[in-house]
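Encoded as C-alpha cells, the following chain is the form predicted on its own, with no partner shown.
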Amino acid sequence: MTERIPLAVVGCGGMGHRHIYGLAELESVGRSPFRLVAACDLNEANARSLAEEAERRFGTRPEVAGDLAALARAAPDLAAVDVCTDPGHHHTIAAEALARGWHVMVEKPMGLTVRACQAMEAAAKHTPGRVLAVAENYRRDPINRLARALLDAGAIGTPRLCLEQGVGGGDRIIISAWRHQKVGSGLLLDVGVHFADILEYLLGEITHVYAQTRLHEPIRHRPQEDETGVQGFYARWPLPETISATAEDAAYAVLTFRSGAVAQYTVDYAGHGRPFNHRLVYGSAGSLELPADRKGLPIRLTTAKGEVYDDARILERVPGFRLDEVTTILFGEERAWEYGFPFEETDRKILAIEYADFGSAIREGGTPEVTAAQGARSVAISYAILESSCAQQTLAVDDVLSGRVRAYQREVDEYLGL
C-alpha cells in the first residue's frame, strides 16, 4: 500500500471546513492520497473546530497549531499544506511553507495582488521539487469537462463570441464581509478568478481587456436567505447586520482572446430583481449554452442547421470524451452529460478532485492542473478589468501580469507591504 502524504489544513474557517468535506469524500471512495495530521489557524477555536470535524469524519484527531512554527513542531513528518486562509495571507504562508520543504495547495485567488502571486512564484523557484498548486474548482465540474471536449472537437466550429453574464445580489452581504473590501479581496477578484480561469480553460488565453466597474451598493446588509447554496457553509460564522463596502461590485467588460474570439463579460453583484446567470459560446457552426457551474444540468448545443442536442445524444459529438478515473468514481459515470447531486455533495466531490490532483502531482513529481502560472493569470485578468476602468483604456493582460500596470493595486500592495 502506498504511504499516505501527511497533510495539514492552514486556515480553518468556512473554506477550510469545506475542504475537509472534500477530503472526506475522496476518502470515502478509497482514493485519498493524504493523511490529515494537523489543523492550523491563528484563531485556535477555528482549528479545534476543524480538528473535531476531522475526527468525526476520519476517526482520528489531527494536531492543532496556531502558526506554521507550531505546526512544524506538532507535525514533524508534515509534507503538504492546504492553505485556506483569507487571500491576504496566501503569499506569506505559501512562501514560508515552501521554505520549510512542504508542498502547497492554495485556495483561489492565488494571491491578493499580482505582486503577491509573483512572490509565491519566486518562493517556488527557490524550492525545486515542491509543488505549488491552486485550488480552482469550476473547471473540475464534469459538465465543464464535456464543454471543453465539445469545443476542442469543433462541435460549434471556431468560437467567435462568448457571453459570460451574472446579475444578482442586491444590497446583501455575499458570503463574508471581507469579500466586499478592496484590501480583503473584493468580489470582482474573489469570484472573478473563477470566471477568468473557466474562460481560459474553454477558449484559451485572454490578451486584452476593456472594462467599466462600479461600486453600486456601498452599504451591505446581512442576507435573510441563501440564493447560491454556498452561504450555508459559513453559518457558524454569523455576519454583521451591515457593512460598509469599499470594493467594486459590478464589471462590464470586453475580453479579447488570442484566438480572436471576444467575450462580453458582465458581472453585477448589486443587481435587484430577478437573478440571472448565462454562459453562451457562439461559433462558426453553432452555439453552446452552458448551465451554471456545479448544478449538473445539461449543455444545450445548437448547430447552424438548427439541430438541438440537450440530452445524452450530445455525447455522439465527442465519441472520445472520457472523464478521468477519480472524477468517474466520484460522479458514477465516465461520460457524464448531466448529474443530480445536491449542491453540497457536488461541492464535496469537486473539492475531492482538487485533492486527488494535488496528491498525484506530489507523488509523481508532476505538474498540477492549475499551476501557479495559471493562478497568477486569473488574478491578473481580474485586475486587468479593474485597472482598465481606472485607466479608462484597453489594457494588455501581459502588462498587468508583469506589474507594468498596477495603479488600482498599488493601495492593496502597500497594505500588504509589497
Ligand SMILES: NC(=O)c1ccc[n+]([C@@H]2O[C@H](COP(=O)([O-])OP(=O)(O)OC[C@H]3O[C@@H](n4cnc5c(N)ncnc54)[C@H](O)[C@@H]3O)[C@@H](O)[C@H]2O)c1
Given for the second form:
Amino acid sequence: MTERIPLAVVGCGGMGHRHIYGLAELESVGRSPFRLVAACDLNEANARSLAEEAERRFGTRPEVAGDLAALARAAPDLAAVDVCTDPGHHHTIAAEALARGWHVMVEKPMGLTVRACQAMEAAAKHTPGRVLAVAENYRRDPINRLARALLDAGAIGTPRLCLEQGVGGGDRIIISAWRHQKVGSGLLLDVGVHFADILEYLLGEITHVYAQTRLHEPIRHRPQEDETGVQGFYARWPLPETISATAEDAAYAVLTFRSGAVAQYTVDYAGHGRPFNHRLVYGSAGSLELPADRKGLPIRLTTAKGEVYDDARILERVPGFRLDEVTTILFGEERAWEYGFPFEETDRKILAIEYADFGSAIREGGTPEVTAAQGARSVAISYAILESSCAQQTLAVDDVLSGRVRAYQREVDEYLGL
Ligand SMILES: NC(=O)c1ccc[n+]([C@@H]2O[C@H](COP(=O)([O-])OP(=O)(O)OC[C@H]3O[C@@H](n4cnc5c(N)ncnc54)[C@H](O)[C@@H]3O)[C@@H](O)[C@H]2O)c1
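Having seen the form predicted on its own, could you now give me the structure of the form predicted in complex with this ligand?
Next comes the full complex, this chain leading.
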C-alpha cells in the first residue's frame, strides 16, 4: 500500500474544522492520501478542538502545536500543511512551511495582497519539488464542471455577456469581524476571489476592470439566531454585538475578458430588502442560468430557438462530459446534472476533492488544479476592482498583478510589512 502523506492543519478555526470534515469524507470512500498528524493554531483551544474532532473521525489523535517550530518538533515526519488561518498569515506561514520542506495547500484568498502572493510564489520558486496549491472550492462543484463543459461544447455559441450578481447582508456581521476589516481581508477580497476564479474558470482570462466600490455599512451588528447559513459552522465562536467596518462592502463593476466577453459584476453585502443572486451567461446561440454554488440545483439552458433544457436532457448537449474519478465516487454519478445533499455534506465532498487534488499533485509531482499563479490572479482581479474605484479609471489586471498599481493596497502592505 502507498504510504500516507503526514499532514497538519495550520489554523483551526471555522474552515480548519470544515477541512477535516472533508478529509474524513475522503477517508470514508477509501481515497485519502493523507494521515492527519497535527493541528496547529496560535489559539490552543482551537487546535485542541480540531484534534478532538479528528480523533472522533479518524480514531487517532493528532499532535497539538502553537506555531510551525513547535509543529516541526511535534511531528518530525510532517510532509504537508493545509493553511487555514485568516488571510493575513497565509504568506508568512506558506513561505516558512515551504522552507521547512513541506508541501502547502493554502485557503483562498491565496494572500492578503498581491505582494503577499508574490512573496509566496518567490518562496515556492526557491523550493522546487514542493507543491503550493490554493484551496479554491467553487469550481469543483459538479454543477460548475457541467457549466464549463456546456460552454466548451458551444451550447450557447460564443459567450458574450455574464451577469454575476449578489445582493444581501444588510448591516449584519458576515461570518467574522476580520471579514469587515481592510487589513483583515474585506468581503470584496475574501468572497471576491471565489467569483474571480469561477468567472475565469468558465470564461477565460479577465483583462480589464472598471468599478465603483462603497463602504455602505460602517457599523455592523451580530446576526439574529435564525440568520444562520454558513455562519452555522462558526456558532462556537460568538461574535461581538457590533463592529466598526473599514473594508468596502459593495462593488459595481464591469469586467472584460480576453475573449471579448463582458461581465457585469455586482456584489453588495450591504443590501437591505429582498436578497438576490444571479449567475447568467448569454452567448451568440443561447443562455445559461447557473444555480448558486454548492446547492446542486440544475442549470437552465435556453437555446436561441427557445428550447429549454433544465433536466437530465441537458446531458445530450455534452456527450463527452464526465466528472473525475474522485468526484464521481463522492457524488455517486459520473454525469451529474443535479444533486441533493444537505449543505454540510456537499461542503465536505467538495473539500474532499481539494484534498484529493493536493495529494495527487504531491504524489505524482504534478500541478494542482488551482496553482499559485491562478490564486494570485484571483487576488489581483479582486484588488483591480478596489484599485479601479480608488483610481477612478479602468485598469488592466496585468498592472495590478505585476504590482505596478497598488495605491489601494499600500496601507495593507504597510500593515503586513511588505
Ligand atoms: N473556501 C471557502 O468556502 C471558505 C470559507 C470560509 C473560510 N475560508 C478561508 O479559510 C481561511 C480561514 O477562515 P476561517 O473562517 O476559518 O477563519 P477563523 O477566524 O474562523 O479561523 C482562523 C484560525 O487561524 C488561527 N490563526 C491565525 N493566525 C495563525 C497563525 N499565525 N498560526 C496558526 N494559527 C493562526 C486563528 O487562531 C483561528 O483559529 C481564510 O483564508 C478564509 O478566507 C474559505
